[in-house]
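What follows is one chain in structure tokens, specifically the form predicted alone.
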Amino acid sequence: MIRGLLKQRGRVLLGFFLIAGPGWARKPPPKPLPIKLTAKISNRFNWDFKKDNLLEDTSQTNTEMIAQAKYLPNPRVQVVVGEWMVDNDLRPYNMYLNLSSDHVNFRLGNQIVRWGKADEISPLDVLNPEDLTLGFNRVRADRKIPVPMANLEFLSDAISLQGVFIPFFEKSIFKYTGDDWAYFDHLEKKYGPINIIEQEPAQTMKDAGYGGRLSGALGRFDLAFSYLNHRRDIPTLVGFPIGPPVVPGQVGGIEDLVKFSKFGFPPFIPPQPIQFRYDREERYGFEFETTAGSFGLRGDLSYVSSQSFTTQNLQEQWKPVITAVGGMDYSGPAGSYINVSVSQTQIRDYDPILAPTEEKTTTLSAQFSLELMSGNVKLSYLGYMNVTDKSYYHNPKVNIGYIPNIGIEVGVDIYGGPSYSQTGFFGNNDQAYLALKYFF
């Protein structure tokens, strides 16, 4: 009798070995969560060289945050969530819904999209406005705003096709007054309260942008055309309805504009508020990119239909603009990179009473790295040149990354040039910086 139970016993476990399987004895180890968590919080501290006016700021610090949750489901599907908060100032991040399969990829939401090789000067790169309230402090990739667009990429092997829809305009961050790095600096402190209206086009999708760029490759080219429809994240000056006289030989600065502004021209020209728009604008483009050997080759061209221009006496006037960038770049042995480019702009139908705004201006870009102690140090520059006015910024810089999630930066930021121009105007604002970053 017990000789038969235990065969029924045995019947029994014998049945429940072939319906759970081996895994009942080798339990496989629990799936990750699809859910992937980022961050980033920095801190930066810069110190001016020198007072040079009673005015300007001799420190600043400046904290960012930048807080992201990625799910992933599958390989088909990304949801990702961020937050990003600068100086208490809480903004949405990369918020968006990525759909995709063999040839399609669909995009929607808070997003960044860079088109153009030319990276930092590229005239291609404008579909998301910048954060400038740094001025040029940091590389254009980290000034970069996501803002919610529609992006819907067609590819294959031989071509692809690529549409963007940007629903609502977003400026560019940064300030008219009260900050070193402000338009009009700290004028306000001089001359009292500065008139100033801003025209900002309304929050509706009748004022939407959009544009599509077709890219493929030509043997062992890769080549780009793009059309983007838009208004311009940065705003244009509005001319003046009574300008002041042109006084020959004499250029004026943002500090005259702001005179003109308070005072007028007595007793013929009363005073007349500064006004600033947000310009519409067509820009085709087209990009490539080729490599030979350790070397790679890409360039830009953009030409605008039609783009504003103040002339002398504060009048406007409306020219096409074309702007070719060519550049090459090298990577070589210690981790050690070098990107030179130059870049040419032309204003077409030009006219002398834009004077200072010159017919062609041509500009110099160089990056240099360099990195040391198997890679925990590296040495860095980045620098702009404008050949046709003189003006210039150099950063110099050494990042430590020693401590595991722990970035450190030292450098220098070195602006110059004449007022009128665009580095030249930060001439005062010559800083050394502390940047400390946390990340995971």
Second form
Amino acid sequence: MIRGLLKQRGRVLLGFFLIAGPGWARKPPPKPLPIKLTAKISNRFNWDFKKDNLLEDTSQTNTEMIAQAKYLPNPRVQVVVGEWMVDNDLRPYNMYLNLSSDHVNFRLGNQIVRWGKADEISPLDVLNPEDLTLGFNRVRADRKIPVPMANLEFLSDAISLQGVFIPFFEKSIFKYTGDDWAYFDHLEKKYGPINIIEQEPAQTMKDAGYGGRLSGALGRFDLAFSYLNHRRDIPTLVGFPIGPPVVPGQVGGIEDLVKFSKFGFPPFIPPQPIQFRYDREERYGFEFETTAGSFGLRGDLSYVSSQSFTTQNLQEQWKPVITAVGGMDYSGPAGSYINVSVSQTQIRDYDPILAPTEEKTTTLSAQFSLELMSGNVKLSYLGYMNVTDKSYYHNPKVNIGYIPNIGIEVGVDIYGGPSYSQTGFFGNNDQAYLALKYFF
Amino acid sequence: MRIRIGSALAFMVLSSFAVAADNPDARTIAQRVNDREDGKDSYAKVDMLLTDRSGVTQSRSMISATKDYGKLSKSYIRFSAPASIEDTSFLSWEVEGKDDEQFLFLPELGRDRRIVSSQKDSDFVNTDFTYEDMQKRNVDKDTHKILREEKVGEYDCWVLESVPIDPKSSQYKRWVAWIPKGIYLPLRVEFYTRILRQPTKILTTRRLKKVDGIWTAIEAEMKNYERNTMTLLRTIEIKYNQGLPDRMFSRAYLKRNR
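Complement to the form predicted alone: the form predicted in complex with its partner chain:
Following is the full complex, with the preceding chain placed first.
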């Protein structure tokens, strides 16, 4: 499209030179501007499998648009300006200046940086917050929100060193109440309004995040070590000053939390608001990637020295946490692809009073796809299963790509699990969808 | 994935299936095709037109660069259109006698990834070329026989038949190539996957041109008779021996400026 516009502009200029005479015509024709425009517009039509309450709309349309302009005056300089509109909410997208030389790359501005080698479940891929307003309906890459960052890389054939500085804290986008995809919505419908207070960090340099990553290859092994000091973009529950007594053998859940905050523990403890805050954490990471025979192998390991957990009587305990992820993929004939990974999170120095959080949590994730009709039709599946609490998300879908610049996707999102689990919150939100995407 | 796009575009060159000038024997002809001059490096802009069995066409554009470092050969491909695969890039490092090292950059993920050398009979990005078609093949892995001499257009050709010594080493039972004398770039190759008289696929060089003193296939098509599909490749621009920088074939370059 932009080429067409430039051609048209060229014709107008040519006409002008001919009219203006040979003096003008001797000047060289203008060079086309090194600008590239891209855009992605998607409409997703969702139909809920069931109606939760009288006020709920069982069908919904979500519109998303990303428009981006790239200015590339020479191979070493790049300026990118992009906007992201999600259901009439306009946000900045990629907006950065990139300068590069043979061994240095510097990017300053709104950007996405992804660490870790694992796929959908990666404990090291936490530099950018995510848009969780539609649960997990979009893949992780599409949920990432670009944030202001300075990103400096020193690159050589043997090793690369990267340093990032994130001056201002930005949290992930989600809702507590008032929406099917809100975390407390089902409980608010059951118990009435819930008093939630969020302690937001001040937007000062004290909340800056920073980190570094050293990566290199050892034979056919790609290895990387990283360190990140930042505020988690997902909130944690602030411990209650006085919580309810622990009932031996009873496992607490979010519903108990809501009930306690609304009704207290009569006659001794009055109702109290639920408070959330965004904790600072230090995260150490190790990642690897290699190939073995017909398989690709990769994994992430993260260590957080101190993370807040809620006990059964709604107090807080801080514990170190280790998360390990191992994944394997295989590309087969006829465009088939299989990718499976296993993740285990372990709370060190575990205390049984932390229930419902288990000492070890195991999650499986899987992705399969098969291309048909010269790649114009793709059958695929993406899903997760938390083996520990039996929660799950399944997303089988069909992609049709016959029409240039238009993508059609038909699929279903199926959520389930206990109500205190992440996907269990959305257990009533199973839906079928049709997504239409136009891009250029 | 095996992305060997050596000597401009190896699938246009298919250097292992070929011939020459004097009165050489079949193996010599095949060796001469393999050793054919294709420059120390190359940079090409290529358009691809895919036609499926129902006649629906799809076009793609890409740039391809290759560089030889003696026994090591590196190649780089970046798709520039359509928008659905734009900026998807591949990097391949091929060392003689060893497994290739290959990397893929997927812009939608914002990550580069080490990938497995694909099964040789897999299609290359949904084209009618398999990864085997794009690789150089050691001449001594096959027996070669001159079937006859024949004229194709203005070119006098040898018709050379090659059969793998170890049947497991190739997806093909045999292939027959029309090699113009003195040029060593196949004008036509028939690929047989079964013991049948009909080929499964036919590669036809539609247009041949000398660029910077090197014979280059400017337009070539691969027709798959089993699936009734076709892939047409058109070289829009090609340059040899430009002294391409080494950084172009590095992993840092793979994800840079995306």
